[in-house]
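One chain follows as structure tokens, the form predicted on its own.
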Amino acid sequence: MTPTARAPKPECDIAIIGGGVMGLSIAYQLGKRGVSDVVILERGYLAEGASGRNGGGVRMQWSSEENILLMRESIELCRSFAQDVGINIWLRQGGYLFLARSERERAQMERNIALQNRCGVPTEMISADEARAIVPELNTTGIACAAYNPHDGVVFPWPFLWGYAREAMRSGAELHLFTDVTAIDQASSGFVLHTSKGKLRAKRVLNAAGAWSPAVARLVGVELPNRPHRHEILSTEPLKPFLKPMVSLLSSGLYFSQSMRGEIVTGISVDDVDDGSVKLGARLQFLTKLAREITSVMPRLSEVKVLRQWAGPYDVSPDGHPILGEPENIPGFYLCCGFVGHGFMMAPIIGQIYAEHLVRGTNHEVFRRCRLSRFVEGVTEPEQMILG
């Protein structure tokens, strides 16, 4: 099954705007529940956006109970993905090792670990020496302590999209690449979408356009508070395998892991101009900052060769939590955006929860917590672990 080059069919039950991992996961789960009248509209090629540009980390180590519990379920779905979907995502559960430099970070880590343990996640606080026992190449000078959960891991992002897309199309969904949505009219029986390939009438519309979701929402008169933020990553020449966990430095947000082919895949956020636009260009500023941070904790990487550097768009909400459900006064228009850097890892469980909501009207608690109106109501609780 391949994406179609023809115009979308004239009518459908659900139109999904955004062919990234979130939109495809929801389409896949809808198909499993017998909903095949779905059209997915992607503005570029498959894996063009954040889903194809991330570091592949999947972890249960978060600072909020909702994210911990969601990710515990999501990782279980990742474990069965190859069998369920028939494609290998190269899941490697080597753990996540978070490093803390200051007493403030130690206190934050202690709070996070206590909450994770109450949620059934076996994260442990360990000493710098114990961290070096897990990764002997670490320079732990100035490291106060570390947090380690051996069940966290890394996957290869692209097979996620390929698998979800293939199975969604097998269930009857249409996937249209290089198809822009330029206008949306509200109609008595739903919506009329004006696309670069013609009109599409849909009873319901799901906005899963990631960093482009505010622009899509404006087409129906909704202003969203999430903003795009450029996040940059690089990959090195392959080295003999030596690094099992994903390592992350709390002080700077640096993270790095080793792929199955031996490359070091590493990223870090750098300040950027916030003008509301999506920026994907790579910068020397990123390379300079990353080199300084990564060699401080792993000196052996000081002479490694960089093969490729790229950028992807974080979709940043004000509190670090997603925006889900229908905005007030626009029934049938659904939001699934604002995931910052963890939409990829949450896509398996969010797809399942959202499909249940669309098919059966099931209202999971996450819809109440992540409603758009919380920002006006002032009931937000920021997520502290927005990194790696």
Contents of the next structure:
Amino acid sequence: MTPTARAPKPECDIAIIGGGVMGLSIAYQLGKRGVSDVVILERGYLAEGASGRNGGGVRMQWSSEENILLMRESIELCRSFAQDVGINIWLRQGGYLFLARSERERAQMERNIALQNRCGVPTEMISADEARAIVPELNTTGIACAAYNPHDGVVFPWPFLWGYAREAMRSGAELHLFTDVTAIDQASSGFVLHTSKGKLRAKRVLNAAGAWSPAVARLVGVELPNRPHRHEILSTEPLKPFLKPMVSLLSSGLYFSQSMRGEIVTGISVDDVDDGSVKLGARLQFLTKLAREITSVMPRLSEVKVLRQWAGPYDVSPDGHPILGEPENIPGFYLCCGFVGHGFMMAPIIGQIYAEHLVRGTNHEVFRRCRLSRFVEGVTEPEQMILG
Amino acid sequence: MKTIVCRCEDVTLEDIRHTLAAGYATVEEVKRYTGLGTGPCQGKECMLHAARLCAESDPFLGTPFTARPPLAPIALGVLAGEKD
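Taking the form predicted on its own as the starting point, write out the structure of the form predicted in complex with its partner chain.
In what comes next, the whole complex appears, and the chain from above leads the way.
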């Protein structure tokens, strides 16, 4: 998407800050509903933030009913993405295989599977031997049991952005890359955004800036509780297809899958300093920690070479759930952030729900559950199935 | 006749022209859209050529993509300390 030097148009209905998958999915869904007076402001190139840096996992295995149901719908939208948006997202439903090492993890797994089954998701508790039947290269020493849902899968993240951006622009939205928002004034009927390419007056503003969303919210005096967190990941040389599911260890948060290009894409959490800034540097410490963990569970991978490593910014909310809707004191300023590391997989369904909210004022239950004020009210229920 | 720009991933000059025409104008975007520079050499051979092509319309667009570690491919077993 050519970054244009031209300024955004002077006025619009909805200004979306953040041209990642979330902002673009909402813009696409707005366009489908006939709302074309939309300007998207992205600080970098297309896919520069977390949307271009994630592992592309899409799963229904969660610990809360709401997330299970949302992801069941989101994966349905992935299945029809090529027809709906006209681009191949390389969805491969090879399942997600979660491995448990301790009895505590087994108990947690049992609870989650029962809930997932009640929501119509066919996750099964299987033995270590059965896990090895799915992935014969697994070293199951110390593995107590596993959870497997064959309908989970992996996607190629970038085409989501290309497809959503193209369709949003086709329906009339403007997308401005390399455009920073430096200040926001509250006006009598909306907002005035000061950008690095000039001023933009908007009736409504949507903050979909991911890890940068607390800084954006601060421009209107709103303090958000979400914090950026560096999550590192790597990609190996391509191998012929052999690994069916995405595999993840609950104990360490290690996950690995094989992309449609044949690479092993894998990540693990590494401690980091939390100073509120977005850090994207790649560290040797991550490489060695990941290598030790993955070669212990998949010894055959020790010969496989790492081609590149990088980092992406998680947008971590205190309870692992997103922050949606308008803060009580700033009507017209919409939040769509705090998705931790699973915003990408939720973007297809959230785009649809959020566009409905903006166009028709419909209030899906997710807006009540994910309101900003829950943190001061003290009514939060943490999501357990957070990786990394 | 085909001109190969990225030998690791078989990206041709025509692929890059097509990508630029589709509106993916920065070196980072060309990398993602074509796979250029994502093979064993990680762009050591092709990145400069891609940057020059992107810079034709605007020098800013020729900004090189971020080089990713490791400098050369390394086996996971070596990184795990299993072997030298």
